[in-house]
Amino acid sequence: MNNLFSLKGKKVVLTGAAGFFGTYFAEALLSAEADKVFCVDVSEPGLADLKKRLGASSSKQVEYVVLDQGDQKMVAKVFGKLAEHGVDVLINNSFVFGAPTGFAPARGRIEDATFEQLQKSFESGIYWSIQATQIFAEASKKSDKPLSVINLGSMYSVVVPSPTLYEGFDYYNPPGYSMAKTGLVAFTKYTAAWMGPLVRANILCPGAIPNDEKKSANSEQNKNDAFRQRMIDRTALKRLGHPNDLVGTVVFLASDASSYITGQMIVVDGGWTIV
């Protein structure tokens, strides 16, 4: 059982490393015994902390990308030289959350949301995970190698934001952002049914799972009280949830457990989703 669920001989490429949950996606999948991970953002201070984070003792295991998923250009290079070295997991984590994507406090409600916005919702949340999909399934192809694409999706993939959740409060959570994880749903179903058998593709799909640790967009709605409370009364499992959570699921995605598995939305969001 372990064998099976471990990742030893196996060459992941994970975008967005430095982020949230791409910090405890790295310490999993280097825990799982994966041979090389690629770790890629485009924040170059966020992956020189991600690299005191994993220590000294990984460094053979673990390659640091910089990149700007936004210039397709230079995509094209990194990723494809990344190829040559034969991946077997890519996990599509990266995403712009703050003012160009339209959460707070920048305007972006349905009402007020501009092409721009939801241009750059769509570009880093639908479009870098495709443009990623192609080149690491055609050196797929090519090399006759196997390859397992997992996105990122929401919760908000399932359902949208409930206006209840926000009242009398100035949060909210862009139109865009629902749209674009949407989207990435049908592009993991389409990549299934048009890359395999050799690729699969599967999206998990995380619940309210608020970022404590590190500054983001939504940085001071996760410190309210109120706030979280209403989230929590508003999950099944009564608790807000932790990237603890997801880690499980990307090792069971990424490892060959999972071999019969493609073209899936996988949910671990505490029961958001269900009422």
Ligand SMILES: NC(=O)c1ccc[n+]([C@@H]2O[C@H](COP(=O)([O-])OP(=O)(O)OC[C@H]3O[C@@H](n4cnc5c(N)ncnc54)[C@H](O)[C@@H]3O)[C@@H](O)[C@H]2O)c1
Contents of the next structure:
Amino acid sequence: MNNLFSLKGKKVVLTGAAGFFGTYFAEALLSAEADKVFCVDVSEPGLADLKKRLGASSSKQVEYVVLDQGDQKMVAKVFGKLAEHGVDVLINNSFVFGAPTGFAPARGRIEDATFEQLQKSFESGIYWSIQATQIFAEASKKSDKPLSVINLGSMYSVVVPSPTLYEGFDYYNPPGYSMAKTGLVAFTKYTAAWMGPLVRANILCPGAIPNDEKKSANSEQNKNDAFRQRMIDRTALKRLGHPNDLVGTVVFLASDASSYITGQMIVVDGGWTIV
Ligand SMILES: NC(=O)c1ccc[n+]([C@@H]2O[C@H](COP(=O)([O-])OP(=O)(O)OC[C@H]3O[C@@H](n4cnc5c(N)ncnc54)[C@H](O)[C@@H]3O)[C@@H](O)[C@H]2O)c1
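Counterpart to the form predicted on its own, namely the form predicted in complex with this ligand:
Time for the whole complex; same chain goes first.
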């Protein structure tokens, strides 16, 4: 039974690897004995921190790849090279949080979200997953090797942020985020329908998991106890999530245990979206 969830012999590409979730995903992939994890991120210092955290014992299993996914030519080159290794799993986890996508401090509400904010949301929230999938799916076709694509959605792939959650606070979740994460669901299903059976694609939709560990665009709201309590109140399991709540699903979707699952949204949100 244990072998079903083993990633022995599998090579994984993980984007946004230096981020809050990425760090835990990398650790979980290593624990599941992945053959190789290509940890991709634009942040060189972030990758250096990750390297420290994963430790010397993982040095044979991990390769750190500095890449700006906003540079399409460079992505084609670097991912093209990685694809030559015979990648089994692609985890599309990167996203641009912060002012460029309308998160704090420069905010764009639905009434005044700018073209630039929406463009960055759709570029990083949808297009980066599309470009990576195209490259690794093409390689999988050429080599006749299965590929499991895991996209990172959100509870806001399922519902939009409720205005009542933010009532009385200065912050909110910008519209481009939910729109991008919803579009990513359609892309996931499209991939599953059109690139199968060799390629499986699923979308993991996490709930409220405040980043308490790294500096983030949402630091202000993450630290506000009244706001945190409001998020807890909306969650059936009456607690906020932690990246460790997600890693089981990541390993499951990467492994052969999920071999008959494709085009699905796996919502790991403590019950946020059920009412
Ligand atoms: N934290 C949450 O509560 C939450 C909830 C639901 C979904 N998600 C989704 O999970 C994923 C990870 O979220 P997180 O909280 O770990 O965010 P994070 O900001 O900590 O991680 C995102 C990573 O993407 C990288 N990145 C940004 N721009 C890049 C570029 N140009 N090229 C390459 N890499 C780039 C960043 O450097 C960062 O390490 C995202 O897709 C996010 O939308 C997060």
